[in-house]
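Take a look at this one chain, the form predicted alone, written out in structure tokens.
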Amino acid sequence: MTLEISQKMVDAIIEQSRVEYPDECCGAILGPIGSGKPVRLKPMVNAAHSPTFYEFDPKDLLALYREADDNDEEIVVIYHSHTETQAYPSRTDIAYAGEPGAHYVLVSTRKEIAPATEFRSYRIVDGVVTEEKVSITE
């Protein structure tokens, strides 16, 4: 699989990760049901306010699902940042990955690679992590 994502969305996720540093940032990208296309970026608040863990607020998550249903959309991408480690899912990320059809995007903003970032995408199904290609479009 390949994640096709716009440069504008990549830039927005990286900017959010820098603004929310040292805490992990998080959010989702919605798209039309069945299309697999990331269309609408929804930054979320990291309810954990943690540099090592992210968590969607349950009320915000419920609102996100309702909004998606109301607009005939689904979650295409779930993203978050790693502030001090590489852009690879942690054991916690894998355990909490509950959307088998979603692309899980991780961006790393760790100091040793600054000002650069890592932007990677994975599928996580039944605890199995598979990295996928990322195609950034205009």
Second form
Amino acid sequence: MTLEISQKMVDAIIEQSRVEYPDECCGAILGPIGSGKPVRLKPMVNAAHSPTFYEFDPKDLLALYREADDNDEEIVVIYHSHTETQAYPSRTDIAYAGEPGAHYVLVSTRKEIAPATEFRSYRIVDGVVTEEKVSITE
Amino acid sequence: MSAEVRIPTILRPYTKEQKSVNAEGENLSAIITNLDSQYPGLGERLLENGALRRFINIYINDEDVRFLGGLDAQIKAGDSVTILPAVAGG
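With the form predicted alone already on screen, would you show the form predicted in complex with its partner chain?
Full assembly next; the chain just shown is listed first.
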């Protein structure tokens, strides 16, 4: 399994993570149902406003699903940033992962790796984390 | 009252992969009891020690049930109930 994603979206997510630092940033990318293609970037508000936790606001979450339904889309990618740790799913990320079909993307804003990019993708199904290749396209 | 309940992907193994099911009940608590009797095990994924789970969101039409009285939220005929796992982590 590979996540194919455009350079533009990668850049936008990394920029969002820097702007929202020291809080974690979060969002989703929608794509046509069944395509597996991340097409529409949807930055979300981190309702937790926290450097160690993120949560989509429940009202925004419903709106996101409704919008996806209306457009025959689904959530292809769910992303968030880690502020001081590596871009690997934390215990809570694994415990709350509720979209078995999504790519879970993690970026890190930790200082010792900046400005190098840490942008990684995983599947999280039934508590099992599988890292996958990220292929960045033009 | 009968309501349509939309089931998220992660809980569809309980509903034989159906995206939407019908449930009967006067309030959310009764709806969940009815869902669990039709699809055993589903109730436990929504409740913990008799309360709504913190990281499961349930909506009646467009409103989060936390603002409608939680398990006491009233269900009217034709209401649509949507269950969505929170998108959250650390």
